[in-house]
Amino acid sequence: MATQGRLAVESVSKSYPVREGAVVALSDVTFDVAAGQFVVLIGPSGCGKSTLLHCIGGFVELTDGNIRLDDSAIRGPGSDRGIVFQREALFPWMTVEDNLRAALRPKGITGAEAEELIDTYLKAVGLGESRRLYPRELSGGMQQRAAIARTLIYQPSVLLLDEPLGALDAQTRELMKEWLVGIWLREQKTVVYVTHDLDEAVFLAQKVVVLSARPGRVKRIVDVNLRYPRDRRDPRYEEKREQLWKLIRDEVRFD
């Protein structure tokens, strides 16, 4: 297992100023993520899942509380955390291999070392034959694999995934879920993953953090103690999914 990538989210709150006061997005959120663990955040729309992920990434300043990575407080973005969004964030004017090459330059990795890493990660994500294509020439699933490869290549301790499969068709989503489990097992990275999809949560997670309706609070932490690869025919799989649905259903509002 990984020796780095331990996260501690400690009494985190986040408010945004508005004309008539403030909107409280998160309130007193506390949970831990072990090094190398796959944790999924779920909750009703607007509960602050993505806000929390961006706080962990250091892109959003906390109103209160603390987030620690390996005992060091997170004060801003850093190369120890890599984030992938719902839609690919590849540079459209660069080929796949050039996108990966660009990710290595800030770390001063060039030449033969860079080329070896690019070869390794393109093969790991199944894009070895597509290295000279541009993003517009790739399918949605291939674009997301390229984006994840570009994030992994600079070796962050923590991988943050904000609904990375949300824009994909159903068949591609299924294949990508299987692929994500494989790449996580291979890389042994700490993963924090945001989704609305309960099946996705059960299929991927070792631990699911269920947030309440806004302001987001930790309603329940659910351990998913099922072996990989996960089998939907296992009654325990459906039991976990139903448990998550009951927790979410009580929080859904239509006002």
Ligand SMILES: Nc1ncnc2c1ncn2[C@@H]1O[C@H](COP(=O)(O)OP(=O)(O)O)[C@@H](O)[C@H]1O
Second form
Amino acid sequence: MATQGRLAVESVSKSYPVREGAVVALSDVTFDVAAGQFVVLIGPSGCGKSTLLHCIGGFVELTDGNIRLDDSAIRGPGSDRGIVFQREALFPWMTVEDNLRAALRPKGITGAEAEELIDTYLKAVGLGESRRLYPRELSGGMQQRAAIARTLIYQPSVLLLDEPLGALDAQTRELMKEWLVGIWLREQKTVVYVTHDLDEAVFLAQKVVVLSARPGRVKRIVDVNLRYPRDRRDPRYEEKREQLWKLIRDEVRFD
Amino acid sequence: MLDGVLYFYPLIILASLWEIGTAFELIGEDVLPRLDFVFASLWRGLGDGELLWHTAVSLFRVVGGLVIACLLGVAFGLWTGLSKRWDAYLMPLLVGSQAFPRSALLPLFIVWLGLGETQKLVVIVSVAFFPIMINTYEGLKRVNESHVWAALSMGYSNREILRLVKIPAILPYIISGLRIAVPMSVTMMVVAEMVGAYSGLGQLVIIAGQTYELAKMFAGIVLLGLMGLLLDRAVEALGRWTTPWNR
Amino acid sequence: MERLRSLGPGLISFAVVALVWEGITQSGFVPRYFLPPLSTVLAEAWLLLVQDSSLYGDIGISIVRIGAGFALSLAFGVVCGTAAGLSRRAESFLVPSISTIAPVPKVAFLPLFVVWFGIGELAKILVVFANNFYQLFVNTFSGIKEIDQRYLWAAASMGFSRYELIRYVVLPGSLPYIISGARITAPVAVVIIVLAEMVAARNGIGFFTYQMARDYRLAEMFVGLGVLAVISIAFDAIVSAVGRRLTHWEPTS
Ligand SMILES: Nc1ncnc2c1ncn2[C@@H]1O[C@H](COP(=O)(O)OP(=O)(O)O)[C@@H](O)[C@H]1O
Ligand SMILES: [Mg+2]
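Structure of the form predicted together with the ligand, please, following the form predicted alone?
Expanding to the full complex; the earlier chain stays at the top.
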């Protein structure tokens, strides 16, 4: 079991200044993530999921509240947290292997040691053959796997994933879900995963944080205590899905 | 091969009309020179070195001006694009200076700098600078924020991120600024050579016009066209070479 | 208020430039034949543009040349571009011929036009035309090629005649491209007229500016520069405003 990567999000609020006043994206959000836990943030589009992930990443400053990682408050970005975006996360001007190499350089890992790690991680994400290609030459699913490899390789204790499967087609998304579970079981890392897809939430999460429509607040925290790999024919799976849909449905409105 | 020839069939028709019209004196030689005379003039001029010399001088001026404009444009683009303060103070001046038709400064440069090579270079830099500068600036504004964040997460410092992320991201913008600058530079060079120079294709063309040597004038025009084409292709190749990830 | 504050630094910069200009020239640090003081330039502008009106003849003739060259290139560019966009045969003739001369800097044709038509108006108008035609041709042509095929199918199934097709689908569809071409070439027309007037003219504001520089009457020359800037800005503004009017359905950026 992982010993590092305990997250505490405490009364976090975030508003963006705009021309007239401010957009309140998050309001008093509180939840915990245990070390090695897989947590999914779910909520309607525009409710502040990405904002919350950016706050945890330390890319934007909080308006109010605190985020702690293993008991020390987060100040700015750091290599203890790795982030993968929905699309175009890789540097397009570097080949896949150079992207991974770039991720190792600040840690001072170069030469044979670096090459060995790159080899290992590219094989783990099934991209051993494509290492000399540019991101643009890869399919969407391959790009996302390469981006995840680039984040895993520098060994952050927390993995932040912002709709990593959002830009993929349905079949690829299915395969990637199963693959993600495998990676997570093997790497034993804390994962905070943003999505608006209910099935992703039930398939992946140990704990689902449901956010309300803007401004995002924690509406409910739902635990999913099902064994991995999860079986969609299990009645409890359908039950959880139903429960989440009921929570979300009131928040998604046409207006 | 045949496709290539067929594609250019209108040129073959136009050239034949030109040659027939002039050879049978349907078109006076004070209007159009015979096409074969143009090529003869081109051949002779390149052979005895006269045209070659003028071409080399012009090419040197344009390339020199473009190189300087590139260095200055990128430097100012980075400066204004990276510093909010300088953006606020410097950018209005730079954009405001574009209100003047770019050609209108030519007389001023002649007064200030005379007719030498410095003036030619400054004239070219004065038109080539802005598109390169503004593209560098725009490129910086459009750097994908998530790339910067990813690099920050890996542990890169802001200074390292300039080299790792921002410079590669703006390269395509610099190249397209350069592509805009090329025809403008060639045009300005031609005029600078027309109004005051002792060499160069612009000077050759205007003297040939004054002495009614139309074949020579057309030879100069052909060479200017080839120069424009060559420079454009060169910048394109530079783009492919510096940004191999863009297809 | 917010907008005013964001303008502040820019205004400060302009003021600094003006003060430095005035300072270095009044103090004699930079000789007057090299750069006249800003106040002298402004006084000269008052003299030339308010007390006396002889400069307006030059301004007028330049505006006529700019307008004529611009209109000519717009008309021919749109007509040839539309022909090439709609007919394969026209395309196969026009595109290779036009793109072959495209890389030639068009001002190089000025001496030829002078040989043909003398130093009169036509030579200068033709240079503007030659310079701007290509951009307008390309924009019209690619505007038509980019029209969504489905619009053409829709029009065909509604039974449009060829005229109706051009009037109601092709022209509106390519109009944004044509207008962007016009916007790109509007300031270029001013640039080219200035060049043409320097090389081959006996009047016009570009000629005036050049002549004053050659006579080392720099205050007058700067007045000419200022007038040219105003003409350029005004012409650009007019073309943009007309363009926005004509494409009222496009979202304004
Ligand atoms: N940089 C920003 N400036 C201003 N408003 C922003 C910014 N980023 C996000 N927002 C606003 O904050 C709200 C939440 O956005 P986001 O976190 O991207 O939502 P989600 O990821 O859940 O779709 C939205 O209303 C969005 O418009
Ligand atoms: Mg989002």
